[in-house]
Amino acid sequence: MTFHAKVELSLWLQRTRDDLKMYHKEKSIQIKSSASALYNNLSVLRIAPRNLTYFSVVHANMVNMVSASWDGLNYSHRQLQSKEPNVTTSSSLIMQAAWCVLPYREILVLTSQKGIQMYESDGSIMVYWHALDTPETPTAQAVFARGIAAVRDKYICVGISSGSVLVFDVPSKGSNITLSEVLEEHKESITDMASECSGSLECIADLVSADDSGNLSVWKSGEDFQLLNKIPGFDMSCSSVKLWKGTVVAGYGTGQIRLYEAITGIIHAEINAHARWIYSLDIAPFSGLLLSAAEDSLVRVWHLTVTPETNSVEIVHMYNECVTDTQICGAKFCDGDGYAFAVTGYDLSEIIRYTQA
């Protein structure tokens, strides 16, 4: 890159940083019960045709759902409880709730200590239940499902505590959902999973799974999923992971963020992003903005630049927001450009929102 090009890039980044200083706090959305201290404890689904945004937050054995109109005038609430077949009410703790966006439908997936529940996007109808294998006698190894990702046209992948990844084949409508494959690569509990979010069909890798030892597995989907690469984790939990333009973005209990090339495992960057455990990462796929949130009460916004010609990835810190006295457990962009983001905190009965002016 020439000197003038570097100056232009520097000026552009400075202007962008100045623009991003314009994030300001909006009116919070109240929820029926407070957020549990779980990784990635916030999911957001934007329903553009209806000018609505759905939010979901886990509390113990239930999920708080809020439907919010874009003008901020109308809110509707729904609570989904952990369920088991032939049981009226279940005390099974929910570990995660997330919307999976497939080309022809959106599915709300709940994972718990007993199994996996799949609902229509508004939570009105449960379309599928998958029970986990639980031992007859209690063991030291907890049983649960955690880590949810929609992959390509028809797959939803869910991680479980044994380290397995369950691959479900989801039809364009109806409840004929089937378990099509079980991926046996991890030896520790799955913490998070992510699919390629850029929409690029050129990316060979389209799924990454992470576990409690920080190990990452990179996959190519298909009728038979193919393991492309294993990235070691140095015995520190990877609590949140994203995949964008062939780059794995991983957040760890050390407060670090690492950027890897998915196919080769080459590390592009390592950032001491937070002082405490990272709980959530998110990427705005259209702009390359990265959101990170941690126990240190900080939410940070970064900008990622991928340059395929030189096989390089750059990350620049753009903005941070301190949510005072809050152990942040969920943070999500509310749109693909990163114009707005939302945050949840342990024991808070609200979703805090920020938007650019």
Contents of the next structure:
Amino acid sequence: MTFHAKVELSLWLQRTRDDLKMYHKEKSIQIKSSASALYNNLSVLRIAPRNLTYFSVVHANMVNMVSASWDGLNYSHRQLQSKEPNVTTSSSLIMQAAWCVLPYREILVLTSQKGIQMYESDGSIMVYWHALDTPETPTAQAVFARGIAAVRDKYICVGISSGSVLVFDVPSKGSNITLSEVLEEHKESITDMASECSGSLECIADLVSADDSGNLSVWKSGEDFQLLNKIPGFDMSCSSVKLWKGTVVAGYGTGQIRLYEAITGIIHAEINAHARWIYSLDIAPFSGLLLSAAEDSLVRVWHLTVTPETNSVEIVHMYNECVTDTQICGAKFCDGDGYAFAVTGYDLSEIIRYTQA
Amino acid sequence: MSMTTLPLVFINLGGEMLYILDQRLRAQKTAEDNTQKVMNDIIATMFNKAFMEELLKPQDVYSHRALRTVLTRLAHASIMRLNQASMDRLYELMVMAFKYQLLLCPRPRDLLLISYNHIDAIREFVRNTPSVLNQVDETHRKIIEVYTPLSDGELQLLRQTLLIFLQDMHVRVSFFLKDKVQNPNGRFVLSTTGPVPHGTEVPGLIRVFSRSGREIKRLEFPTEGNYTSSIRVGSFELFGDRVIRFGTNMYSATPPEETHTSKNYSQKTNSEPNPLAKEELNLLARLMGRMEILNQNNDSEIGFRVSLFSTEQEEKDIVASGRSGDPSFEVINIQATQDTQVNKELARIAGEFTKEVEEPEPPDGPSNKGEDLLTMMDELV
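May I ask for the structure of the form predicted in complex with the partner chain now, the form predicted alone having been displayed?
After this comes the whole thing, all chains and molecules, with the earlier chain placed first.
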């Protein structure tokens, strides 16, 4: 039986037999406050040596962090606040929170209207703070940081509303983090950024950055980052982007997902995936499963196959999950195989989880 | 986050407030003259040039408390007086209506169409008062000028900013519950059927391309929704068919009893951690200009009583259900009084708003203005 035939059969069976559904809903994790309507509003960090998974969800000027033990018995919560100079309690809104995984450490990065905060992975200590240039009197152009990615061994890249990308050099331990470079390529606000997540050293492209007009920039990291390619948008915001095996997967406000070859910009496929704005994409690097989630209440799971030898990319739809009456704002796999995934929605005070049967 | 939310906040919330007031005044069979006067006064204040200019300055969205204060002032620009509890309930209703519109708005750009629906209705209310009508038109032109150039991404940011502002509000509105657009838990129903927004394709198709860009394969996938192609797009001009229905007057055809709200007492309220910051007070002071709070003593109760949210029979019914142990509904009674002295004073102030007078800065510094405002607000609460 061909792979496609298997998938067709599986889908048919899923519709007729509940016990054969690809994923089942698990017990949700309650969080201290509800999720805000922000792109990519869920980050997950799996800590295998301690049988723990961390989750983070942004609520206005705070980040809700939950540490969940794999046996489902222990949950501990922490809330982190946004920071701004000269004020004890900041009301500045946080745009995004994400863990950056580097070879020797994991850093939790928070981006807000005022700046960029970096913490040790459990959120216990702030190791670095970078203030954004905010004008004395507010201008119509909003100022904020958004878009976070760990690149190769030692870089953390963060996007800015002006379109700039800040590149931070991160040592293997300690707080001697420095701003190494500012990449000025985008003219519109950065929406999301992603680094190559397959683990393959053969991929030339290390980072892709996306902006509000849908333009994508593909970079190679180094002492000086090098722009490899620019993929033009069609004036539609790209709200979420991933990079896997040299393939850019981009989700747009129109509900479309597009797959491009990063280096050349050649389009492999275009999917009319959702009926509303896409808010989150994720890839499980070991299996090639792709997760997409949108304001239309739907989470969809796809399977991506990339064959570098033939430069071919295949995408197959695997599964749908409708989160009733919810505008989804975050969806991430909880492990590298895509065995489980978690979802957040606007105004929801829980992290909904699904696992393969 | 977005710095240009306030004008849209006021137009949409103010618009909803006017719809509710209009419906209630008619339900009470208020004299046409009085109704018209109330509507004119509020609209004239809302669309006052100085007021709008202040709103158009780039700034963060106000806190709920500040917003409620300004909207109370707006309501009191008319000959009505609303007590604090009634204003709170009116505010909840306006805010939930706006949240509904924001959430269900198909594309971020449609938020402008929703705003224009409100402005179109407001224009109708004042169609017989040319001076106010002119103000509305001017403001509408300004709004079109400011917001049309924004990209879809910027409009989504604006929408996200407002959604954060409205987060965790789940007040149940009987009108919404009855229409099944709101669930008993206060959350809105999001349908997975209907036309897709303009610019979006109906989900279900995967197109695969060759390296030269030629489409080589089409695959379909099951979508679990029932979507149809988008309908025509509405007009973003000064006049035109807006097409979408959000933002139109949903109260005009409804019976009076359907504007109840009830609190879900088990949910935690979104309380402000700090009192209004000095900065915010300064903004408010500038916004209100010379407008002083009049008539703190509502002793003189001559004139018409307006019970905005329930008729006498409903009051009896509600009280009855209250006795039977259902704690979820409160009787909302909005009382408005007319005072001839107040009338004269207000007429004078209303007159000031129709003139464009550049008055010199008063000797009081901003901090004193702030304190005056604080005192005023304390008296209100």
